[in-house]
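Only one chain is shown below, in structure tokens, and it's the form predicted on its own.
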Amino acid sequence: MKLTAEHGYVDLPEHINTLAAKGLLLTVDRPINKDTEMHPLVRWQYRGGIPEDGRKAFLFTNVTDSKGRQYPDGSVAIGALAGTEEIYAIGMNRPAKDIGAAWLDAIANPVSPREVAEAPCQEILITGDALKGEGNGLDALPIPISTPGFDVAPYLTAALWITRDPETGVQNLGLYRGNLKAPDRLAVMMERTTLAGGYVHWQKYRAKGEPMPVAVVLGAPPIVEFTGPQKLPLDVDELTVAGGLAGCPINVVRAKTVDLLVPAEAQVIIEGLIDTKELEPEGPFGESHGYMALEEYNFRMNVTAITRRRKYIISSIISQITPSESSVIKKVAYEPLYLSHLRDTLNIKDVSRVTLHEPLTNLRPFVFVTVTHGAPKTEIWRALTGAASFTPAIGKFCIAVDEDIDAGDTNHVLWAMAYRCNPIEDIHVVPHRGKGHGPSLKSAQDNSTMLVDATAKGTLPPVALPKREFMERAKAIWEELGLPKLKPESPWFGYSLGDWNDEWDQCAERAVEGDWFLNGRRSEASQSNSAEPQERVDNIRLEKES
């Protein structure tokens, strides 16, 4: 049965076929152990020096486990959602440059889902005793171990958890980690410190003394999957935003054992109830902040049904140390939302870009705010405080830089901090920040935020590289000589930052024309018996003129 909306969105298998057609898929048909080999294999493309444009999505069609079991009806896709920005853009069905605007438009113009009576995700129904015992229920699904050697069990990493507010009836869809415990039991971490929608709903069900119905979606259509990690208001149903992204309603079907609507084109649905009386130890698990999340008490889900397609694909996300699929899926969406918040909501028009640092830090701690040159000091500090306060989990270090600084290159940011920031004047530390997403600092109950103004406080001398025309001529010669292909890294030519004058330009022109001795005559005429060593010549001249 094909329910995919015409010209709207595709399901996961169709998306994978598109990746294959574009040369972005590696299909692995040989046996791969999901417990020991699968995630380490894909992880190498993030830790093996392979540039982003060389990374692929992986599809494993011959999955085994450490007990030698096989999963003939199920395959596993890793990196198929956001292995690279290009893969993410294909799932969004639009060029990467249009993704930010698409999110803002979808949030402003949601489209309600369309309920259908039958759905591919319910071709097979598993309930009752069929959920129990080794090899059944959850144990029959090829769920990988993400961090072999540290994780305590297979984990759901790309699962969308659907809950409903018992007061308003609005559904929430969140991306949370799920710890397999038994064929009919899971543990899930719905983050308290960032007020995850599922956690807020759990509090309300606990107050009512009732278990919380939940449906876990595996292998959702990409356009739906991408809404899970997005930071949307608690009263917004993510399925309506997915409809806004698709430009049409998302097909949904009523779950079999809980009163929730689930994406009809999903691959697998796990239904059940989350206990609101008792918690269960969950973890350790290798988290996206780059450290092991240690064992802690979290929510326990009792499975009441599993529905699935006859042939299905489980999607699993590469997370842990960034860059990773987990960070790409957030970065592409978060940055335009932050820019819109600062420029449109807070009306700070001098902000031109917001960059979340990705390698090793997983986007959250470091926020780089790019402002136009000469922006008023008050606007720079408004931008820094606005970035730090937008969401509780992001912005431990917020740094403002000028537009000539490439905020996507951390070396550039450090360059700006080194020469454009006076720590005693340009750094402000704000106390009482939440712990956020990461291992707790044992020395403090809460955290803090550092705001840094690393913008130029006036003019600076030119960047000390040959001017553009000389670098371009040299590049042409490089290519004529057949030397290795160049990938220019900014800055690759010198440019003025204001502290320069026409006379020095004329001297530089004479030098490249071979008339440098004329500059010697010029300087000889300006000898001084009153200047101090390292005193600027133009300052002495100004004093004489005045």
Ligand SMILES: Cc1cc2nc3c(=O)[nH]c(=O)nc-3n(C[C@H](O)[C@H](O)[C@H](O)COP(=O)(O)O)c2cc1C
The other form holds:
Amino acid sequence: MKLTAEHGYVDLPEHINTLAAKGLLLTVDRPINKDTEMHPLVRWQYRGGIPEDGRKAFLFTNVTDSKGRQYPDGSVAIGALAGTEEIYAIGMNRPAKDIGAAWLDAIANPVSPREVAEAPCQEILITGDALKGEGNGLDALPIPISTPGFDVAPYLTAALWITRDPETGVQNLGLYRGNLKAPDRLAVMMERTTLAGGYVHWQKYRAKGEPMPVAVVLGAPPIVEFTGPQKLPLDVDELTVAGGLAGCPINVVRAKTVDLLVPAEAQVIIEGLIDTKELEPEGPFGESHGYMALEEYNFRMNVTAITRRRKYIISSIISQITPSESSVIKKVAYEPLYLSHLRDTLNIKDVSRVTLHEPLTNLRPFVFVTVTHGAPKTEIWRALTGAASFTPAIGKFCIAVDEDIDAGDTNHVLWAMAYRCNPIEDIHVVPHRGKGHGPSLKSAQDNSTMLVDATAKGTLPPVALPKREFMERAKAIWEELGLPKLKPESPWFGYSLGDWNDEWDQCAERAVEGDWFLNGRRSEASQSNSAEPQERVDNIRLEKES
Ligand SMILES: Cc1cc2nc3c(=O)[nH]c(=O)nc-3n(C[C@H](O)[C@H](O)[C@H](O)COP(=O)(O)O)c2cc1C
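With the form predicted on its own done, generate the form predicted in complex with this ligand in the same format.
Below is the whole assembly, all chains and molecules, this chain first.
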């Protein structure tokens, strides 16, 4: 069956064609060394002052390596999954504004995959001795080095690792880093502290004394790929949620040498067995927390087969220091889950938005919780503790802000902390947080959590900018003068926060009408020999009245 966006989902090459048609793809046809040039080139897009709406997906069609090898059948795409939120939305086949609701709907209404007998991902089968020897196995695939100068080897960065729970038979699919070791061997880091699904399965196979069958998917249809990093419950098969997102079953085919079902329209599948007796050193590798992950013991996979399309495209995700493709893919997926957890599961109706801070910090340490103005203090603190405890690795610093604060702009959050938060009353530090996803530190102490209520306690004076009508009129003049195009930044007009009165409104109206001398007469009548400097005039008036 031909897959189309109307049908539900498309494969990676069709998605890349759509990006090209929308002007969101840069195709690089000149030779690019995947070991030294490819990731650094795309990195400039994130460290070169290019705004998010100027970022593109890259497709490398003429890949070489440091040994002068060529990969005539394989191309590499970077940023094609989540170079920007817009690119992610195209892969999701819906506008960006509908993505949060789509995730919640797909999780609530999963669709089981449909097994097919033949699949594009099995056009070519390499197995047995054909996998051994230089240039025959994993090293025949154009897998790039992410952090040249620090990484130990080429790494799989967009690979979906499929395993099966030996007790329930339910498959898990997770996106984990994979360290190439030999034509028929690689290592994988399935995180213990975040209880990666593959790690939990590995423990069960280890208890049985058996190796763990595994299938590694490269170049999955984007809608399937997006479920890899999503935080889903352990016993949920991600392929069913991908079906929920697509609104139709995902086609799957039985792998050739392991008893697992893999996405039929994927580009490449690596099949094999993960050892449950011995571990092997893995890394160093540049991680998404922005530091090098150092060499540590992880799982070893022995490859039993590679199947692929005749011509194929491999996705490589650019990660490490944020912002990156890795942080976009997680941000768009995690924020709606956090909002749903606080608002729907914990029933905190005052929460209207959850924002995970992205640049440099990588989403997990800072969580900003937006609450409606006037929310009870008890609900604000329930939201803060709920945000801090939903998953082990997210929420080291949780900060509650009002709705007029744009939590997407860190300057706004600091603005709220500066004037709406009294540290001794509004900040609490809670002990015993796991170290989570961060650089490996020699001291193995527990971490802790900081909860900050940076919402306004009571009223505040208005924000000191001209009222909206004056700014709008001035904008029209700005445009009439042909001055550079404006991109209004919030706040761009003044608004009330409760501490204001009708008299001051009247004074301001008189001022803009040119009658400010009337205001001078008004204050003349209130001259005082008992007031102290900086004493509020309205307080003195109230005292007199009472
Ligand atoms: C680019 C990228 C790389 C990732 N690498 C790893 C990894 O190496 N190990 C890991 O356990 N999680 C990694 N994650 C996070 C997992 O994909 C995420 O926690 C996901 O929920 C795991 O699925 P699971 O719960 O089914 O295991 C990565 C995420 C992204 C976006």
